[in-house]
Amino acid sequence: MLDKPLVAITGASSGIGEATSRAFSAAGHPVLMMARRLRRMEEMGLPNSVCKRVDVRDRDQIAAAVMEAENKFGPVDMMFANAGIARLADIGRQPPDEWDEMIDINTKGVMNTVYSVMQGMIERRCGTLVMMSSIAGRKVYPDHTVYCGTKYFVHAVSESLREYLSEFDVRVLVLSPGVIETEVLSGVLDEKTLSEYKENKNKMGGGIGADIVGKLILNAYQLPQNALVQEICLTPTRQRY
């Protein structure tokens, strides 16, 4: 057992998930990393880590990964429900299969992730849930229709969870980033939307490094348990919308 508690992160193989895993590991925490790309996580070589191939649509996979890590390092004190996918496109030409994928991963996957640790946090009267939303969960964009819907869902669920869990001293933080340097664009299959996104990104001078986001999450987590940063909304200075 280590002095610092276990943290768990979905979507840990790249982007904000990877950066957050590195930040907490550097701060001395054991880390449970979950994602579909196992090798990417293993190649990070973080000490006191457990890497598990997990699809967040599979509730049993998450539960099994959490159980294995907790048997080794003790209870999960922070869960970052980070895994998600952005299939951005004009709703008039977007295949419905892309709606299904986003809804299943970005909404059901978040709930499966929370479910794996929530009861334990309630019983211990301690813990932190970090919920991955987006600036697209605070405003809408014409080519983000279903994606925005999934992120508005995260906001609504988080507000409800925060009220419910506050009685048990469990914190709920929503992360709402704008343009960040991650692999999110790999999920955009619509060429017109992808081209316009890249053009807008270039106009604002590029995105923010994922390492900045990881450090912000760590800083918010390190506050006393009775102090909560309810939401982190971070964008490039030049991002206007």
Ligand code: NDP
Second form
Amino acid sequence: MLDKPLVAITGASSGIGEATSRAFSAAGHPVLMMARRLRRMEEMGLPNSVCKRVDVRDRDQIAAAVMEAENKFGPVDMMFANAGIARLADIGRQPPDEWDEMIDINTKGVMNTVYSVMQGMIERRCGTLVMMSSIAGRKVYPDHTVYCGTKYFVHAVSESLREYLSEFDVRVLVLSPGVIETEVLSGVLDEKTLSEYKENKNKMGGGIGADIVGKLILNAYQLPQNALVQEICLTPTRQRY
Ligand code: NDP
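Could you give the coordinates for the form predicted in complex with the ligand, as opposed to the form predicted on its own above?
In what comes next, the whole complex appears, and the chain from above leads the way.
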């Protein structure tokens, strides 16, 4: 057993999840990394990591991965419910299949993720849930309709969970980033929305690095358990909206 507790991260195969896995690993934590692209996680070669092919839409897969990692490294002390997709599109043109995918991954996937560790945290009266929302979970954009809906869901659930879990000393932090440089735009299938997004991003000088997000989460996590950063809203300085 290591002296730092196990942390678990969904969507660890790229972007913010990858950067956060690296930050916690560098700080000495064993890390359970979950996503569908197993090889990407394995190739990172982080010490004391458990890499599991998990689709967050499958509650049993998450539970099995958590159990396997906990048997090796002890209880999960921080779960980052990060996995998500952004099928941004003008709602008038968007095929309903894209709503289904976003709703299943970004909302039900987050609930499945939280569910896998919440009871244990309550019993131990200790733990941290980091919930991935977005600036699109604080304000709406006309070509982000269903994506915004999923991120408002994460905000609402996080607020409710925070109130429910506070008496058990379990912390709930909701993260609301603006434009971060990751692979997230590969999920935007609508060409007009994609080109407009890129144009806007270029105007602000690009997004900021995912490593900044990973370090910020680590800093918030490292505060004493009785101190909670309830929300982090992090954007490029030049992001106006
Ligand atoms: P990436 O596309 O780089 O990462 C997304 C991650 O989610 C990947 O590891 C992917 O892994 C995983 N994922 C997607 N679907 C599933 C699934 N069904 N089951 C398991 N894992 C899944 O983008 P980001 O790092 O940017 O995205 C991470 C989160 O950050 C998302 O929730 C996104 O909405 C949010 N966000 C991003 C912002 C940005 O500007 N980048 C801004 C605000 C919020 P795999 O495909 O291997 O399964």
